[in-house]
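One chain is shown next in C-alpha cells, namely the form predicted alone.
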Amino acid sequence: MFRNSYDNDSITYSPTGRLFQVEYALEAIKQGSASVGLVSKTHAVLVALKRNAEELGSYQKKIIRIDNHLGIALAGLAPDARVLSNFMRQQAMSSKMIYNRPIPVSRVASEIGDKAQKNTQVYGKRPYGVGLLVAGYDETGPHLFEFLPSGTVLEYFGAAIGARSQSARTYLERSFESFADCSAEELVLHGLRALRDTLAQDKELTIQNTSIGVVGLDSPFKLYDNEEVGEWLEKLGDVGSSRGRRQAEEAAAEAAAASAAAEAADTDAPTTDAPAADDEAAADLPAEPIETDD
C-alpha cells in the first residue's frame, strides 16, 4: 500500500508529524491473532490464540519462555518476535553472569524498547512488525509490559494485542479491579474469558489453538500447550465465541418482546361478538302477550 511520498522510509516525518512506516508496523500487529496479559499481586499470566496457515500445517508458537521468571506473548510477524526474544535471552544471561541475579522485568522491557526505537532513527532499517506482552516476576513483584514497534513500553494491569483485541480490552477494563486479589487459577480464567471474546463467530477455544503462560511468587514461568490446556478449558466451561452467543440472546430477546407486544395488542382490542350474543339470548325469550280492547 503506497500512501504518499513521506512513507518511503521510517525516519522522514510527514508535515503532520507522523512516521507512516511506524504506523504500518502497528497495523501488522492487528493482523496477528490475539494475545492477552493480566497481573495480580502474586502472579502474571499470558494467554494467546494460536493460528495455523492451513489445515495441514502446525500452529504458530505464540508464547515464548525467556528465563525462569520471564516470558512473552506476541502478535504480528513471528520472525521479528524470534529476533527480539533471542536478544532478550542474551540480556537475561548477561545479567546472571555479570550481576549474578535475574534481570529485572522493567530493564529487559526497556532494552527491547531502545532497540526498536533505533530503527526509527537509522536510514535503511524498518520498524519491527510485532507487538509483545512481557510478563515476569522479580524482586519487586509481578509485572506486565506492552511493547510496540515505535519503542513505546508501558506497564499495565491487563493488556491485549492482535486481531479483535478491543473486545478483550473491554472485558479487562470491566474486570481489572478484581485482578489484584485473584489467585493464579482465577487470573487464568479471566484471561481465557477475555481471549474468548476475540474469537470469530464460528470459532472456539481448543487445546490446539490456545496457549497459557503463568509465572509468580515461588513458581517459575510455566507454559501450558496442547493437552495441558484441556484442564483449564474444562474449568472455563463455555469455550465458544461470545459474539454468536450475544447475537442469539439478542434475537431471543427481540422475539420475546415482539410476542409480548402481540399479546398486549390482542388484550386491548375491543370485542365485537358480545352484542350478537345478546341478540341470540333475547331471541330465546318467550314473547309477551299483546293487550287488546275487547
Contents of the next structure:
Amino acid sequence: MFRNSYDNDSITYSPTGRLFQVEYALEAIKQGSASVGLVSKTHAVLVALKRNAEELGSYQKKIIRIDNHLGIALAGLAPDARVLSNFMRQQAMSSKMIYNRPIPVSRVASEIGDKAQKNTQVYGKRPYGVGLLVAGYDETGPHLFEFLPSGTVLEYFGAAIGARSQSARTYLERSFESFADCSAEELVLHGLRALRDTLAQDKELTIQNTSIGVVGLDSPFKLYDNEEVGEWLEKLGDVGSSRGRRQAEEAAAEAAAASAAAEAADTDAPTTDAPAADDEAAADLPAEPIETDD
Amino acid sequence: MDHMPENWGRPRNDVYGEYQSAIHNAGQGPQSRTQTPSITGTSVIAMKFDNGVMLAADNLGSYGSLARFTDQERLIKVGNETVVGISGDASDQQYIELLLERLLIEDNYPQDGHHLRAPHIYEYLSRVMYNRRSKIDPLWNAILVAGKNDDGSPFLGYVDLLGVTYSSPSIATGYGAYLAIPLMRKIVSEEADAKNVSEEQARKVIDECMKVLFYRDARSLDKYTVATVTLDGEVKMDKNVRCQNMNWRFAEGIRGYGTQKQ
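Okay, that was the form predicted alone. Show me the form predicted in complex with the partner chain next.
Everything in the complex follows now, all chains and molecules, and the chain you saw is the first one.
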C-alpha cells in the first residue's frame, strides 16, 4: 500500500541514511521560477523571474527587501518565504535596536539555517518548501548566501535556484571569474543574461516578469520592479533565452548531462527505497522526474 | 465585655501572650540592598584627542564616607578596542562586567570577522540601563564608553542609571562633572577641538583633573588608572598612577573640622 515507508515524517532516516521529506522539500524549490544572485567586490545583485498564476492575475513577488543593506530572492513556496523574511526583518531590527549595527549578512543567514535545521530534527514539523538567495552588504563587504530547507547555508560568488536554474548556473560558471571587478550595472546585466537562459522556449524577459535587487558600498538595497526594469532590459538588448543560439555547444553539454542523469535514474529509484533494499547508489541525489514547466 | 472594637476577634493576650505588632508595622516589600548603592566608585573622566580617547578613574571603593577598598579597577577593556569606565555601585559594576563578558563570548562564536565595537557596546549598555530603570530596579552607575566609530573617528558616550545618554568630546561622571569638565573644556570644548590636541597634552589635563578631584572630592583617591584608546586600535592601561606635586600646606589653616582646639 505504501510505496515508501520512510517519508511519513521529516525526521526519520531511511535505512540508506536519507531524509525523504527534506529531499522532497528541495524538489519544491525546483517547482518555483528561477532566482539568480551574484557578487562583485563592491555589490551584490539578485535577479528573479516572476510568475503569474493565470493570464489575468498579478505576478508573485520574488525579491523581498529585509533591511537597507539586505534582501532575499526566493524560489519555491512563497508563503514559507514570507515567514522567513518576516523573521529576518525582526532579527535585523533587533540588531539595530540593541547594538546599533546593521545585522551581519552571514549571521542572519545562519539564523534561518538553524531554524530550518530544527524542522529536520524535531517531530511534528515540516521543512520549509523554499530556497532563498540572501544578498547583502556589511562591514566585511558584499555577500551572497544560498539557503536550503535542509538547513544548508553556503556562500557563493554566483548562485541560481528554481526551475531550469541549471542553465543560469552554466552561464555563471562560465563567466564568474569576471564578476569581481564588475560595476553594479555590469553585474546586473550578467544576472539578467543568466536569468534569461532559464526561460522556456517562446518566453522572454518583460518588465512584468523580471525583478532586480541591487545592494552595495554606499548604496542601500534597491528593488527594481515593473517600469523601472525597462531600462535594464534595454541595456540587456536580447530578452530571450540564448540557449537556442549557442545550440552546438549547448547540445553537446546537455547530451552529456542527460546521459549522466539517465544513468543515475537507472541505478537509483528513490520512491521505492524499501527497508531491506541494499542500494549503494541511494546516497546520490534523487532522480525523481519533476515537471518544472509553468 | 471589651468595648474596644479593635480587640475583637483577636487572640486573648492573657492566653496567647502579647500580639507581635512588629510584623504588622514592618515596611513594604522585601529587604533590598540593590536599590541604593553601598560600595561606590567616584568620578570617571574622559576626553578625546587627535588620535583617540583618554579615560581616567581612581581605584577607590567607598563604603559611605569610609575609604573601604583602595584597589578597585573601574576601567574595563571590552574587546580589543573599547574601554568602559564605570562609576557608582561596585556590585552593579561587577554585574555589568559579567554582562559584557557574556556578550563578547556570544559575539565571538561565529568567528566571521565581525566584532562589537564601542558604538555597539554603548547602545547595548544604554538598553540595559534604561530597561532596568523601567523596572524600577536601576543599575546604580554612570558609565562612559570610549573607542572607535564605524568610520574610524574617536567615540565617547555617557549613559547613567536613568538611561540618559549623550555624547561629547569631553565627559565626566559624578563630581567630575563639576570639577573636571571645565578644565577639560579649556582645550577640548567642541568636537573639532580634539584634532588639535596631542596625546601628551590630553594626558597633562587628565592628570591635572585627577589631582583637582583628589583635592576637592572627599570620596577620591590619589591612585588611579589612565586608559588610552588610540585610533590604530590599541588600548593602553596605565595603572597605579599617583597624583604628583601636591601641596597640602593650606590644610594647616583650615579651622572648624577635626580635633584642633583653635
